[in-house]
Every structure is written in structure tokens, then in C-alpha cells.
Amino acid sequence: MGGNALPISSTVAVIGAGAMGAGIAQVAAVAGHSVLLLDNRPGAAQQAIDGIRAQLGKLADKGKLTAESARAAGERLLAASTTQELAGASLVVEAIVENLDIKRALFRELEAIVGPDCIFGTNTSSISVTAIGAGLQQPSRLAGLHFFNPAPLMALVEVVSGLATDAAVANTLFATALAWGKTPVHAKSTPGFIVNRVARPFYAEGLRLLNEGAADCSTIDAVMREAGGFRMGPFELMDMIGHDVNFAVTRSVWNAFYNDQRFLPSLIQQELVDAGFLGRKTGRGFYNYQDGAQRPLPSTAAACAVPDQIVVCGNAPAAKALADRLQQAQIAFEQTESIDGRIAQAGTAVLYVTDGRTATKRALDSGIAHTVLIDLALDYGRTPRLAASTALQASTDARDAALGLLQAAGWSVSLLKDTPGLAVMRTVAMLANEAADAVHQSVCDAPGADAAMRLGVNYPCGPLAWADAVGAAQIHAVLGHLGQFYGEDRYRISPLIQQAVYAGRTIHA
């Protein structure tokens, strides 16, 4: 990426003494550098410092830090006063409040303080750093630095160009925050940066698959975790993000992109913004967490019998994971090639990974009534539960044969109303199609997409790795069968993976 570090000689200023201000100086002054910590409320520098210092502390006693690199650590941490204080900084970090007015302010008075060579990084989440750059004399010092809650504790930092900031600056910033132990990425200053636009279809689906009566909550929950391997289902996540606040993430990065329908809030949310019903911190959002509420256990289809006849089809991850597991569980069954992309055969229901068409539309295009569709799994073998739809021509002796041949293989089952793609599958596709539209327009690269989102937001996999694994052609079909379904733009294929398909080529090809 070129550039070089900050030299450890050079002092560190952050202005703002909150979690994240906070827990950026407690990086820079681990990593060896002078920190000077400044906020605007009397005493809340020295009360951080304080706090940050406890917590070196607590580091040092489980041995993650030693002693004396805790003490020292915390002696090079300093409170300021005043903007004038930092005059000598040669990194300036900025970690104040969302306003784009507010921001412009301080750096426009920093550069009448600091030197021509200090380098002015910005921590906003949403904010356009072009925007804020715009009212400096020299905007090219200024980029974003972007790091994630709790700061000493996520690898992730966002190294953020604005339209203006030298290709210098960005390349410096990228190696400090290396030497600080961090894993940056580059990003271009569009809404939302990397993160906060690629995940919005991880809430987005959730949400639509809730507006639809796919399932509940915590049906869907326990599908995107057990399955899907998240370490949160959507909803939960929203509910201790704080709906106010993804809420709010969700309109900006809508707003910023013109209204664009791929970004469109969700009427649910709003009115739980409008009811007060925050989540964790309220006490109630999507789920009741006052005391004495009980959590709701997802849906899970009742004990069927084990069919008769059992066919495992082909040799695809979900066919292979079922033939795996009915050995284990010593089912007998008999094996067979796939004809049409179908994975088992029980009794006279025909099983298949959704392709992004609904388990009727499927048995309308292929002539099987009888058609049950699963759901993407992040690893078959291992996975707890899967979810499930049947079609609407299917039988119930049907349905409830091949609930009982993937019950015989060990996976509790949710069923699902039939709804296209599932709930993995979709918001895999989805996840993917964001992350190879930001590629695409050169937001970043595909290794720094996929870096960001599983270091940023802890995903099991980045999303267009994910998305080469389950096949570039199943997520083109995925997206296209939405787009059909729904018949919205919200679907509408990144030019990407449109690109890969043709070529026959992964998408990080």
C-alpha cells in the first residue's frame, strides 16, 4: 500500500474523550506513542485517562500486557485544555459528534494551530469526509480514520479518501494503523463507507422477511445463527445497536444514495423508533428484555416419521452433508446422480437448495408438486438447524417426509412461509451483491470488502468469498429470481458478479 508509519517520536492528539475517542488514545499510547487527549467538557480528558489507565491495568494483570508496558502506556497519556495545546501534534484524530457543521469548525481552527505537516483524521461513521475537508485551506491532509467499537479491542480500521486527501496521507494513515496492530483498509468516501453500506441487507432481509410472516423473530434469528453461522441474528443485533441509531444509519446511507430502493427503511423500524421501544436500553424493541420476560424459542417443526425411501442426490455441499449425517445417524438410503440440481428424494418429495425462487414458483417451472426447498447453510455438517419451505402444491404426507428425512439427519428444522430465497440464502445474496457493487465502483478492493466485513461486524465469512463458495452463477440466479419475484430494482444484479458469470470467473477474480 506504500507509505510509512508515523514515526513512535511523533504525539498523537484526539479531540472527544467518549468510548471511542477514548479507545483510540489508548491504541496510539500502547503502541508507543505521546498522546494528547482533549474534550470540551471540563474534566472528561483526565477522567478517560483515568479510565484508561484502570483498564491497562486490568490488561497487565491477565497477562495481556506487561506491567511495566501498562504503566508506561498510561504515563504517555495526557490531558489538554485547549486546541492550542496541540499545536506540536503530528496526527490529529477527531472523534466528536456526527455534525458535519461542528466537525468543519474544529479542523478549520486546528489548521491555524498545528503544522503544514500534520495529518487531520476523522472518525465519523457516516459523514461525507469530502464534506468536511471542503472548508480546510488544506484539505489533502484530511481522511478518514474510521475505527470500531470498542477500538482496543476490533481489528478493523477504515483508512477513508475523500475526494481531496493525498494518496500520501491515506498510505501513512494505512501503515500507523498497521503498526498499531490494526488491519486497515482503504475505502473511498462514499455513504457509508464499507461497513455501514454493505451491511444494511443483513437488517434490511430480516426485516422484510418479518413484514412478509416468513416467520418470527426469533425463528429468523436462530436460522441466520445456527445456519447462517452470524453471531446475531438481525434482529437481536438491532435491538442492542439501539434502533435510534440504525435506524438513523439505515435513512443516511438511503438518503445519500438518492432514495435508492436497495437502502430503503423499514415501516416496522420507524415505528419502533416512534414508540420509544429502542431495544436493550429501553428495555423493549423486538424482543422484551424487562425483568422476568422470557425469551421466545424459534419455531421448530414437530418429530416426523423417517420416510421409507430416502435418495441422496448428486454430490453438491448440502447433498454430501446429508449423506454424511444419515450414515452417522445409520439411515439406511440409496444414492443417486442429480438430475435437475435436486438433492434427495423422500418418499415422493423432491428436496433442492433454494435458487431464489419460491418452493411453488419452483414446482410450477418443473412439474414436481411436490417440492421442498432448504436453505443455505454456512456449513451443512455441522449446523443445527436448517430452514425450510414446501410448495403449496406439496402434499402434507409430503412435507412431513422430508421433514422427517432432514430430522433423521440430525437438523432441526424451522419452516418457513414459502418466500424466495429463504432467509440465508437472501441476505448472503444480498450481502455479496452490496459488497461487489462497492468493488465495482471502486469504494474498495474484494479482499479489503471481505476483510472489513468480517473483522467489522464479526461475519463468518466475507461476502464474496461466501458468495465464490456457494457458486458467482447461484447468487446471479439468487438475485435474479428476487428481482422477478418482487419486481423491484432493490434486486437488481451488481455488474460485478454479472461480469463473473459471463466469464466464468470467481468474483474476486
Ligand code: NAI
The other form holds:
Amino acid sequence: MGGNALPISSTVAVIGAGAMGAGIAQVAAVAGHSVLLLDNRPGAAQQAIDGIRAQLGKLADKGKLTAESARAAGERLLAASTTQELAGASLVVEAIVENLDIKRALFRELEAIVGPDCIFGTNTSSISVTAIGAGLQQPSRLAGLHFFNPAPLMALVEVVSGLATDAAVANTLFATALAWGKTPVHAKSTPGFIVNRVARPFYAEGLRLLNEGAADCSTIDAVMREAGGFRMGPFELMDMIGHDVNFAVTRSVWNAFYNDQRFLPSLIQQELVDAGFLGRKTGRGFYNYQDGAQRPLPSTAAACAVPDQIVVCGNAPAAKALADRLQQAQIAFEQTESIDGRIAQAGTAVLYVTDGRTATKRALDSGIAHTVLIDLALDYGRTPRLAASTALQASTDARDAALGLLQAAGWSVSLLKDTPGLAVMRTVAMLANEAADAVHQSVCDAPGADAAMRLGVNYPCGPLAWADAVGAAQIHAVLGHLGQFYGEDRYRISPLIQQAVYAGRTIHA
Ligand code: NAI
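Any chance you could show the form predicted together with the ligand after that form predicted on its own?
Up next: the whole complex, starting with the chain shown before.
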């Protein structure tokens, strides 16, 4: 598997001097390569080089590079004006327009110019690497070298092998990305590669919750941020990415998987695109970004009285954190074993962590009318907010007792409509499900899937490691119940998760 990085003495060519090409050129130059930058827009390459040099100067001012290395890296960048000038390059990375025919034509043209050992890297984020390579005399020399934006800052690089890619070429690119200070992961050329595929449920489950009226955007965003530990909630993130871009990626992955329901786009996004509400860049998306507009506050349950009788049950992470937090708040409670997975009782209310059933269904199954569910939290001890839902059969007194208990433990509670899997749990379960399928289908390995999601989209934890921390059986139950509730193939459980549960193993193993 191992490969050697390209020698520092070798020349790297980057074609396309836009946001990505300029970033990649900067990374290669800082690593020590001579870099030729080419763009078919006259003046664009030199302009990008001037911009990179200014950027390097700023990094030196901040002490992240020495002034000498910033200057030297800047000098290693040279604008080219024809493909002929790239003849001596050992690696050509293209970051041009996202169009199959244009990318194919460019590589075909290059094949007649560069040497036989020159490696081709494409920065495409959505086009099949196999398809880009088709028609080349030597398709084995081409692989995806997929950087994330902004390339100088984001650590992840997906090294994507098409059907014809030579393993030695992928390994050289892997070792080279590593030498450039990046964290590469190997991926097979399949729709969305790793990150753009595995991330789909982050948006899709949020959109489904919104569509079903579980809560409003700011409440779901607050729950995902505060309890889930994600940097941004799905709606604020989609507004930042732009709905045109995000919707296009969703549609392309969905189409490429022959309309698999797993990736079904949301009508809500179609509406936003149709309306031209593309997010921050147009001043309006899920939120209003006009001057003076205020972000609506997340809904937070009004304060309820601390219940007289509190029992904390068992020692699951949520129960343990609840007991710790009550102790800190000097609230008296009893402790017992957990008989049926419950984590607490407050007055007549019985509290559980969601297993993917609605509270209403769980109440029916157990005969316990006053059932209250809480959502998953990345860290129950630290989260300031928790989502909860109550069974339709539960009394208001029971609901208030449960809220009073959670609030006494210091949690702000967002009460969601009784929707299966609440917000964080169903999102994490579906992220893990998708990552598990990617591993099961040999797109990548489990550490690669987790690293990709931590480094490519800044998730607080890799989805598979997270699912194992929650428990494979619990994730399996959540997905199974979501599938039963909706009757949709979307929630079918990855064979990898099923096998892990049958074997009593972790998913990661
Ligand atoms: P961009 O529009 O900022 O830059 C593209 C540049 O390529 C432009 O300067 C354009 O003049 C030049 N160009 C177009 N056709 C050319 C050709 N035939 N020969 C030479 N130059 C040509 O685009 P951006 O965002 O930098 O994306 C470039 C590639 O990177 C695309 O394949 C995109 O899918 C991919 N990508 C983009 C990411 C992003 O967040 N923007 C992230 C990861 C990949």
C-alpha cells in the first residue's frame, strides 16, 4: 500500500486559478515544490499568485511561517500561459470548471505534452474519476485529489481511485498529500466520494424534521449545535453553503445512486432555490440576513417546578450525567437500577433516551402513558440544551414534572413534536448508517470514513466512532424503528451495522 511522495524537486502544475486551484498551488509551494499555475482567463493565474503571496505575507506576520519561507514559497509560484509550458511537470492537478467534457479534453490535451510518468490529479467534487479517465491513453495515471475549501486550512484530502487508476498512483498521491501536511484518505470513485455522500443525512434529517413540523429552524439548529456538538446546525450551514450549491450536490448524489431514497432531496430546498432564497449570499435563506434582521431564538420550555419525587435509574451516560448535575445543583433524588432502559422518573413521568420510536409508540408498547423521551447529546455532562418529546397519551403534569427535572439538572429543554428519533440521535444514526454503507461497499475503510467527516466537515466525532460510543445495538434499534415508522427504504440498516450487532461487536472493528 505504501508509496513515496513526489520529490520536492519535482514541479507541480495546477490548472484553474480559482478558489481551489489557488489554494492547492499555495499548499504545494509551501511544501517546497516549484508550482506552475495556469488559467484560461487571461491574467487570472498571475492575479491568483499575487493573492497567494499576499496570503503568505499575512501568515508570516502572524508567525505561522517565517518571513523567509513565505518569500521563498511565493517565489516558487510561476504563472503559465499555455499547456505546453507544463511539459516538465511531475504532477498536474486540475481545479477548473466542474464539467466532464471540459476536464476530459484538458487531460487528453495534456497527455500529448507531459512525460509518461506525469501523474494527473482532478479536484472534482462530483464527477466520476473513472469517467474523467475514460478516453485517456493512460487512464491509470489519473486519480482524484479532492481538497476541501479553503485548501490551505482544511486538512482532508480524498485520494479517489477510478476503475482504471493504478494503485501506485493513488499511493504516490496519498504520500504526497501527507508530505504536504494534509490528512489523506483513500476513496473509491463512487458518487459523492466519502464526505459529500456521508454528510447528506446531516441536511436531509434536519429538512425532514422541519418538514414534519418537529420544530423550527432555529430550535433544530440550536439542538444540533449545543447538544450535538456540531459547529453549525443544518439550516445555518445550508444558508452558508448556498442552497443552489447544496441542492445541486444532493440531487447529483441522488441521481447518481439511481434515485435511492437514502438521498431523496427535500421539497423545501427546491422551493428555496425556486424563490432565489439561496442563503447568506442573497440575504435570505432559512434565515433573513438583511440589515437589522434578527435571528429567531430557539424555543425553550418555560420553567417548571422541581418535581417532589425524583428517581435516577441505572448508569447509562444520560442517567449518570443527570445524577451528577442534580448533585451539583443540590437537588435530592433516589437512585435505582434501570428496569426497562429508563433513565429517570419524575413524579408520574418516566424518561428514556430515544430508541427511534416516538414517545407515543413507546408508551403504547410499554403501557406507560407518561413517557418522555430525551435526545442524544454528544456529552450529556456538558451540553447546555437537550431536546425532549412527550407521548400524546402523557398528562401535562407528567410533562411538566419531566421538564422540571431536566431543568433542575441545568438543561435548557427544547420540546419537539413527538417525532421519531428526535434530532441528534436520528442524524447521528443516519450519518453512521451512510458511513457504514460506504465502508461495507469498499469505498473507504472505517478510520478513513471517520477522519473524512471530522476533517472535511468538522464533525465533533467520526460517525462510526460516535455510533460505537452510543452502542451499535442502540443505533440499530433507532434505524429499525425509523424504518418501521416511516415504512421507507431510506432507513434500511447498513449490512455492516447489522452484522456488528449480530456478532456483538463494535461497528468500527
Ligand atoms: P472557480 O470558478 O473559483 O475556479 C475555476 C477556475 O478555472 C477559473 O479561474 C476559470 O477561469 C478556470 N478555468 C475554467 N476552465 C478552464 C480551462 N479549461 N482551462 C484552464 N482554466 C480554466 O472554481 P472552484 O470553486 O475553484 O472549483 C474548481 C474545481 O474544484 C471544480 O471541479 C469544483 O467542483 C472543485 N471543488 C470546489 C470546491 C469548492 O468549495 N469551491 C471544493 C472542492 C472541489
